[in-house]
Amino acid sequence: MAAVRRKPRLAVWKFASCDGCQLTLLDCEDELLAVAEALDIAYFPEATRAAVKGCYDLSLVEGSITTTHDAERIQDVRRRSRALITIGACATSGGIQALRNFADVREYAQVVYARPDYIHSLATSTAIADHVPVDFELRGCPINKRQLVEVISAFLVGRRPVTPAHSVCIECKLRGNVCVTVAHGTPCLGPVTHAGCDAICPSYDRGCYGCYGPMESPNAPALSAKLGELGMGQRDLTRIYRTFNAGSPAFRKESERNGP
């Protein structure tokens, strides 16, 4: 008699977030039966109660790393996990609150804690890939679920994932889109940020906002030259790279270069 064949065991895992790109999981809708018949969901807490002990086949990783715990915490994880992939902005280059990076995060806890004595947090938020080796790195905030879908197929058959290297300025031009910088001299990060969002701004007239960082080697400086010519200020300029992406390597240091 042929053994039964151990399905491919998930954990989906939350740090620093706000659980959105694990929602996005949820979202797939026609897509999650399939992926609950591929996988044994073992650990998600946004899911599900249930929890199986011990090691983990795919971990899905969300969150950026802000505490001493958490820091323990992703090195277990990994130690668990055969393949680790970090999903969204939060993962993958410390998220919004990755602000905290330019000032001191003391000086925002008294601010916003009565009692900022109670608050134990790491000066940086940092991404997991700073912390251990990351498998495969999917970016958005929140992620496209697509690219989610076709990340964990390409687990399951042994292949690195296919996702999108060029810029928003791609997915403008398969949509029809008029440029809303040179058309209406609206500025838009969409020249340096990776594609994935559909170019769902530009599409309603507006600029695109950098939510899933930066793409592969982005001319940063020759577009804050022209978003200066637009007439964006330096301090306009520096506040348009710290978003989402704040402490992506590309976006932080063209910030920096423009203001403190």
The other form holds:
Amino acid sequence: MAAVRRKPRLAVWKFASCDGCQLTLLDCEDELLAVAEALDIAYFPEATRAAVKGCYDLSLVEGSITTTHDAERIQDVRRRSRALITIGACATSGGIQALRNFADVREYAQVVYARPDYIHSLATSTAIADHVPVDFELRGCPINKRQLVEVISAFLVGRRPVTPAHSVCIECKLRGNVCVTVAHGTPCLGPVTHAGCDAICPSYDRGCYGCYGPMESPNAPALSAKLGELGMGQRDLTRIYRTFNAGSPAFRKESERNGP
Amino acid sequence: MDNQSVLTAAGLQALFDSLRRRGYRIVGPKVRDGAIVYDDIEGVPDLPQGWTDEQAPGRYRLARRDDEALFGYAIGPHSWKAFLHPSVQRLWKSRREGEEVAITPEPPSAERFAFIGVRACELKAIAVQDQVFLGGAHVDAHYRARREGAFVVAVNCAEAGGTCFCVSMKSGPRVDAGYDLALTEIMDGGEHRFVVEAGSAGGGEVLAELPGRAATEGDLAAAEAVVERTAASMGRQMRSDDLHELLLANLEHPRWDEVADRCLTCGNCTMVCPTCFCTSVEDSSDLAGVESSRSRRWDSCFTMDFTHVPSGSVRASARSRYRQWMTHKLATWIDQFGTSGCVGCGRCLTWCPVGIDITEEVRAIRDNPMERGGGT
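After the form predicted on its own, can we look at the form predicted in complex with its partner chain?
Let us now look at the entire complex, which starts with that chain.
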């Protein structure tokens, strides 16, 4: 490996989001210096004002597409990026703001804003991959720091990141957790949810909230039947699938199956 | 018989002390997180005295017993494979120095476990994993190190769980091999006592140090009655003598579609199964590209990655994945290892979030088999 090789240039972009996933990069603490060592952090408004024009080897994209302006801007980001990796529930499934997909966003605007005619929002909040080709999607609300470092490390050496798409249940079992649903009767979305958080909620005796969106082969109707036995009504079921990943096809379908 | 002795609860504490003096890390049952789990324990006070478990498909609850039995429960959510075949095992790490890459294999563990309260089905499961990891040409050094160092204190079951079917699988409830010491807890209204039997030279040495008395005819009869009562109260039954032919002749049975509608493909059944041994190999590398490592971690035939090839997952449907798991466990395991992969512990029933019952799935096929043999 040539030691003099130029460091890959990294850009971090923000669309409709809370910034939590970008902040995960700053939250890397111990690894942050190593990230800065391995990559030229060329564009990262959250961390520095120094913007570099041109193209980037790796773009991390946070947030969903909710305005016509952003729908155009993501095309520009794609053109400037050799590899484009989306980070977090907003970028990968539309985020919490995808709740608008189930309603009339103009009606919301009229209720909230004194001058709704100033608001130029799209009717939907959608994932980045609905607009441009995406090289890799990292799930989570927010993303997991360890997984972010893994994705960047894998990018640097050209290997596939280890971010399994199986259920959160497997993470619970790897940790030796006792199943909160079976042993305590706690409703949990773990069986239909994508791994990545290291089963953080069940590890603290809570059910999974589905922050990482649907796992690779979700059977949400079968889980809903179980959640119903545990006391959740149809309204609860509709809502539990409409949190951070309401716009993901599997969760959207199951929420609509249970109610409007 | 001089390899049998009777201990009190105080005598049992002497067993713990003796094992600790010998340098063992003692792992046994204790109450944690609303279940009886296997974890590090100090002694008798850590045992789940007066507790039991109520188990049904998809349901587990801790419950109080009306006596002070120490082993008055069936089995916990975890199995001993968590210690003998840990969920994540590093295989090697490497470091790049200039153009050189130095690889350091992970040395086998020097940990010596003493397992307390191993049930007959669990002994059978350990024997099954012994075949997988120690049988044949390729011996697993990590498993062997942990397995050979282990001291096994078995317990004859005094309580059958609601999902137990060891009698059907001929793997319990009486422990018959593979232990160093075997206990039978007797709560017959008389003295709270344990009939202890040594099953190995090492077990005999430990037993000789313990403050026991010789077992009487009455003690032995009481111990026998405990196991007989348990054998007669299995929560589940499953005819097992013809499973190989039955399942392989019904590979296209409509029941596979029906179970696929309920199956979450979450993988819980395989994670809790004491014989499931599959792993995936994962590599990691650091940001600087200097250090990397390879690990194996428990994987499941219910994941898509398990059969991922460049054109996708070979078993993409839930139907094919459930069928693979069940036919391997109950039928083709016999072709591969000469024994069933199921020991009737019932964990896959209890810990399936939607309570899929393998004995019920077999029954559904048995009661309505296809007229002709199934597909490929």
